[in-house]
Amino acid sequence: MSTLEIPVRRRPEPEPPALARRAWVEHLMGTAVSVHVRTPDPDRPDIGAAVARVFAHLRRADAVFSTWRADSDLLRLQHGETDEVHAWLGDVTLLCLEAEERTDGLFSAWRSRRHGRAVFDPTGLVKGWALAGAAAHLDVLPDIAYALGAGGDVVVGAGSGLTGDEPTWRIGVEDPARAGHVVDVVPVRRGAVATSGSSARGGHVVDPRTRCAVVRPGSATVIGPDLTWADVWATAAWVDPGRAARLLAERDPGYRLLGH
């Protein structure tokens, strides 16, 4: 018996909506913080409200952890002026202890000062952690892709309506030898990029083993799913690239180290 195949005319797949782009920039935590959004309508009120919450979150983090503001929770606690501090201080302290263990001491938030007294300074973790937390205000929005960045650290994500269809962001890594130039471009759909070095801020990273600032040419960039840990590993890699690369491969294989 033969059968007759009747061709079925399929409706063409609808074209995805064109994505427009908008950016917001504020100066917070000692650096320029930018939010870039790609969506069909970037002027939606709910997007503007979410971006405002992002900046408010970062301002609050600065008020808690700043090492420059005399009224920050961190400095008031260090100076013995108060024992009532934001719960974030406890959260970050635990993360810093975990980071020190995970990196075998290449990352440390404790600094020796005069008379040998150890001082808690979580600066090397706080920026990445704060940006990752602030990004949660964008994750809840439908139909957006976003890139949130500050001082060499970027977290990229997408709202609930773009699952699996979010566009790729091309994240530029600054050339440590030539300010304002890009040495590498990293494509990211979801995840984080963190870079550490001395070209922009001098010897701000201290080797916990020697207590000396790390100053040399180059930089260390880490790509991975979470900005908090990408930032920690970038700092560790700047302190000791070879050892950090080995530890990263053993303990956090979801992260990738680039050297420049």
Second form
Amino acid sequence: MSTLEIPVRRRPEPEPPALARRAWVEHLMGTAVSVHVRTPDPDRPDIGAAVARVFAHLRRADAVFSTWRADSDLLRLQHGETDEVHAWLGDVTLLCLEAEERTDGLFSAWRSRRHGRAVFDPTGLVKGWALAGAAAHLDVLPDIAYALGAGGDVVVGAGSGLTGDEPTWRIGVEDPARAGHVVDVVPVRRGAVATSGSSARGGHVVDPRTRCAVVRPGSATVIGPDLTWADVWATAAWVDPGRAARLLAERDPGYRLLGH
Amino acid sequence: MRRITTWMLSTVSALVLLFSYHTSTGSGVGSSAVAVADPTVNGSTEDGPGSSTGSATPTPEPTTPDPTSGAEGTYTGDAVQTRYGPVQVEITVSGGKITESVVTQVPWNDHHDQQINSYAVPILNEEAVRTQSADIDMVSGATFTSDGYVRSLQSAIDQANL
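Alt. form predicted together with the partner chain, vs. the form predicted on its own above:
What follows is the entire complex, opening with the chain shown before.
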């Protein structure tokens, strides 16, 4: 009786797969939305499906909150045309109240008018909130890292499987004085970067205390865990940098302010 | 030629880290200095290079006027005590340019500092990045419209990865 020796070829240790990168862009909410993923195989069908859900989520947010479309839930409610609106409207209203309180009124979704009652316009909060919610569709995917950006706000994260090993995304902060140039680079593995300023659209942020548009050069960037609050604080910091910095340190020290 | 290459606002209370850097232009002598200044203490950050409080090692060596030479390598500035804690900066110089600047030591006072630093550490801020947008993955800026996107830096980055 003999023992048959079977040659065993040792398999080489699998090297960590190189991350390939792929981007998707769609024009939504009046701006461009970019989704970038890094993963060994960016053509995986579940990734394509999740990216489609990201865009669908944002389209739905636009349909609910748009102040441009007369058929949005927000405008139909305000015009007294319906009482049946998407539940998101309630969520966002509460967040707007909280944002006003947290920022001592530097952020306000209620625009007071000289004659008549205040108009509720949650646009300043909705974009960051909607992007943060849309990103959740990518959080559940295995082995991907992602960056989602829309109109200058960015949320970065990773799905399951890359924990502790997420690649770093270099988020450039645009020079408010020179479009297309970068004044700062923020490396982020998970988190959010939001910038508020007047460089791209003129003074579109209104100081709730004076009802006047904030018109001056520069911008304010806030980095932190959640894009909803990074966005709110960036707006507050643009309205009053010194005050917002003090409040931020006191109430939301998980967020960091950069001024340019 | 002196240039203030970098501003960085760290912590919410406006701690400014100021790097000053001499290029090798003209003299062909590469040298570098790293300064960390707290504006609330020193009050004159605009003229940063003159008010440097920390300095980096190595001693510049005179070389032939070759723009690609210069003080290659990584330089670590002195750790400077600020009211927020110790701050230390490291820069990497290559081909006569700062290619990287990293805050190697930042105040970690409490749990909140650690929390934010684990999420996002805003540690890079160098003049080099202004011309190295190719290294940027995404752009944060004041809101741009769908039309504005076409000319944006974000659009260029997207195009490279579509």
